[in-house]
Each structure stands twice: as structure tokens, then as C-alpha cells.
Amino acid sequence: MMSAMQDRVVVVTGASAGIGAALAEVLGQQGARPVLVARRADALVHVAARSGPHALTVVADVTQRHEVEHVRDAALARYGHIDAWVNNVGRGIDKPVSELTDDDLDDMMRVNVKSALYGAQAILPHFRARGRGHIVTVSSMLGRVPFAPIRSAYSAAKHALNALMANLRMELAVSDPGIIVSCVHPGIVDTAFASNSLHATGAMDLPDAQSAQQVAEIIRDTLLQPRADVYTRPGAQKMVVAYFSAPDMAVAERVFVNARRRG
């Protein structure tokens, strides 16, 4: 039987490791046409090879406009069309507000916000003139709740990004309806996210983590049902409720902290 994905061409940026690497391997052995997105020309060619026989690598700098367009341009050289465009391109932090720089911000923004930004807007007039496509941007559960201060930044970026991807929902339902935005929110998940972090001190326990597989799924599943808002921790959309329905968001916050005690 053929797969619902077959043939589906999409982008995924951030596809040299973690949930990138393992969304293109699940894309890849359910018939699509992934094609890869990283800086890491020697990593991407280990995925691509556990990504089915018709994924493309595009070695990028997706914090580049330029970049991010050269990628669009050589995956509709090769497939002639693109059907979705995933986000998946981040970077954390592990420095609180009181000690932030103006480069620790500025970095932050250029990773986690201006690179969704270039290829929402790199993608779009193909999806435009196509009168339809999927927009998904991997966001996380830190740009929703603000419970792991050492993120400071990092949460700060995320949340600028639901904003953004918000924004360009309410746009286009007006101009292009057919054109789909969707975020993905992740919590821990078992990459190397926590050491690749700037300033990070070393490796960091992944209590309860999430799989890159299980994360990577849920974006298949999103890409072929797609919706909104997506959170891939049951609980997680609660947790959220919970904190913005709060009469006080100090008292709701000082569950998190008086839980980072406890830990």
C-alpha cells in the first residue's frame, strides 16, 4: 500500500543530528523526498543515507537569507515543486537574564527566530503560486512556559517565534488559506541539544526525555493532519493553560522553581 507521505517533497533544516536527522530517516522510509538542510556536509551524507533513495543533501547557513534561498532553488531544481518546509534549526543557552550580552541575545534571535523567518519567507511565493504548501516550525515547550530560567534567551527567541508564526497563520488565512502554518513544541528531548547549548558547562541529565524518533513522528503525523499547535508531551498543552489562566503568574511560576528545588 502506498504510504500517505509518498512522493511528498520537504525541507528540513537542522538535519545533521537530533529531531532533524531523525524526521528526514522517518520521511525517508515512508516514500517522501526529504531533502536535508545543515551545515555539516559530512554528517548529512550518514542521514541521507538512512533517508531513502531520493533525499537531497544542501549544505546551508539557514542564519543566511541568501543560503536559505540557494536551498529552495536546489530542491526545486531536482523535484520541480515543494510540498512542506520544516524549521528545525535551534541553538539554547545556559545564562540567565542578569547576565546576558547584547551578543548572547543577538545570537539567540539570529538561530532560533531570523532562520524560520528566511525560510517562511524564502518558501512562500512557490507555495503561493502553487496555492498551497505546509509551513511547520519546530518551536518548544520553553516558548510557551517560562520554567527553566537558564534558558533566559532561548525561551525569550522561542517565544518571539510562536508570535511571529502566529502572525503569518492570521495573514495568510486571508490571502492564501490554502497555505498551512503549524508549531511544534517539544520539552527534553534525548539530543545533544543541552551541550551544544552556548555557554553550555557540558553534558546535562535527560530525566523523562523524549526520543528524536517520537519527536520526529509527531511531526509526520502533523504534516499529514496538520494542525496549529502541536505539542508532543502529553500534559504539555495543560501545563500551558495552567500557567497563562493563572491569577498570578508568580504563584504559577513558583511551581517550577519550588520543583528545580526538589530536583
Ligand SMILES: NC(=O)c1ccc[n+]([C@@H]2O[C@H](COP(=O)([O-])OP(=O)(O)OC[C@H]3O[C@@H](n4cnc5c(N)ncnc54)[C@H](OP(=O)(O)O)[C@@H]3O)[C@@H](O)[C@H]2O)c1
The other form holds:
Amino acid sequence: MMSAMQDRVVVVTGASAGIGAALAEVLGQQGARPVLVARRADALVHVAARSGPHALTVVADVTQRHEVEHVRDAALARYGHIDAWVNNVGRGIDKPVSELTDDDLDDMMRVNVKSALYGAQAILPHFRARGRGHIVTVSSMLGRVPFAPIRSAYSAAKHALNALMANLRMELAVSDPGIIVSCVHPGIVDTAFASNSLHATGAMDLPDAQSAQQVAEIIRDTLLQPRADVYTRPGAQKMVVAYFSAPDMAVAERVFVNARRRG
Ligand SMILES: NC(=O)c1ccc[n+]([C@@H]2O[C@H](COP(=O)([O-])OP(=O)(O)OC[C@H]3O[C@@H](n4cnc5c(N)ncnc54)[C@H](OP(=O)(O)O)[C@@H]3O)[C@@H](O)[C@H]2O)c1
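Complement to the form predicted on its own: the form predicted in complex with this ligand:
Following is the full complex, with the preceding chain placed first.
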């Protein structure tokens, strides 16, 4: 039986490792034509070999607008159209707010926010011309609740990212209702994210981490059955609602502060 993913052209940024690599593989195995994007060509080639017969690799630094536009052009040159664009690149930080520098904040905004804005803006003209398309952005639970002070500017950047994507969704609902905008919010996922973080202090223990494969399958399901806002773990949305509806946010935060002290 033909898969619903068959022949869909899906750009996946950050596809040389972690969630993006798992997603490229899941999509490729179901007949899609994934376009794998990252800076490391050799790692991309290895992932592409596991991502079905039609995987395309494009080396790019998505913090550079012209390189993101090159990704779009390379995908269109190969396949003639693009069905979906997954902004998955992101980077953490290991620094509390009291110690953040200008460069730290700029780096977090560049890699977590501007990269996705460049992706959305690069693909919009093509989606508009087709009258359809799907922009999926991988955000984070820390983009909804700021429950990890050490991730400070990362959490702030993901909050900004969510706002931009929600505003884009509302803008397009009026101008281009065939274009869908989704955000996916993973919790802790078992990837090299922690050790790749800016100022990483070393690999972290990841108790209860979700696998990259599980998150990839949820992103695939989001592509098949679009929703605006997707949490990858049961109970996650309830946690967000509880925080924002708490009569005193500081009391809700204390639960996490105390849990960290214990940990
Ligand atoms: N892991 C978690 O616990 C977790 C939790 C919540 C949300 N997330 C989010 O999930 C997404 C994926 O994270 P992950 O855990 O898979 O991270 P990861 O294992 O560190 O992988 C990051 C990927 O992004 C690529 N990348 C980084 N900077 C890039 C740039 N400037 N241009 C192009 N590619 C770049 C990396 O490849 P190259 O080095 O080859 O460029 C790699 O393929 C991120 O948005 C992250 O914020 C992760």
C-alpha cells in the first residue's frame, strides 16, 4: 500500500544528528524525499544513506539567510517543489541569566530564532505560489515554561520563536489559508543537545529522556495530520496550563527549584 508520505518533499534542517536525523530516516523509510540540511557534510551523507533512495543533502549554516535560500533553491532544482519545511536546528546554553553576555544572547537568537525565520521567509513565496505548504518548527517545552534557569537565553529564544510562529500562523490564516504553521515542543530528548550547548559543562544525565525516534514519529504525524501546537509527552500541556493559571507563579516555580536542589 502506498504510504501517505510517498514522494513528499520535506526539508529538514539540523538533519546530521539527533531529532533531525531521526526524522529524515523516518520520512525516507516511508517513501518521502527528505532534504537533509546541516553544516557537516560527512555526517549528512551517513544519515542520507539511511533515509531512503531519494534523500538529498545540502550543506548550509542556517544562521546565514543566503545559505537558507540556497537550501530552498537546491531542493527546488532537484524536485521541482517542496511540500513541507521543518525548522529543526536549535542550540542550548549552559549559563544562568546573571552571567549572560551580549554575545550569548545574540548567539541564542541567531541559531534558535533567526534560523527559523529565515526558513519560513525563504519558503513562503513558493508555498504562496502553490497555495499550500506546511512550516513545522521544533521548539521546546522550555519555550513554553522557563523551568531550567541554566538554559536561560535558550528558553527565552524559544519563547520568542513560538511567538513569531504563532503570529505567522495568524498572518497566513488571513492571507494564505492553505499554508499551515505548526510548533512541536519536545521535553528532554536523548541526543547530543546538552553537550553541543554553548558553554556546555559536560554531558548530562538524561533520566526519562524521550528517544529522538519517538519525537521524529510525532513530527511525522504532525506532517500527516497538521496541528498548530504539539507536545511530544503526555501531561506536558497540562504543566504549561498549570503554570500560567497559578495564582502565584513563584509558587509553581518553587516546585522545580526544589526538585533541582534535590537533583
Ligand atoms: N534534545 C533535547 O533535549 C531537546 C529538547 C527540546 C527541544 N529540542 C530541540 O530539538 C531540535 C533538535 O535538537 P537535537 O536534540 O536533535 O540537537 P543536536 O543533537 O545537537 O542536533 C542539532 C542539529 O542541528 C545542526 N545544526 C546546528 N547548528 C546549525 C547551523 N547553524 N546550521 C545548520 N545546522 C546546524 C547540527 O548539525 P551540524 O553540526 O552538522 O551543523 C545537528 O544536525 C532543536 O531545535 C532543539 O532546541 C531538543
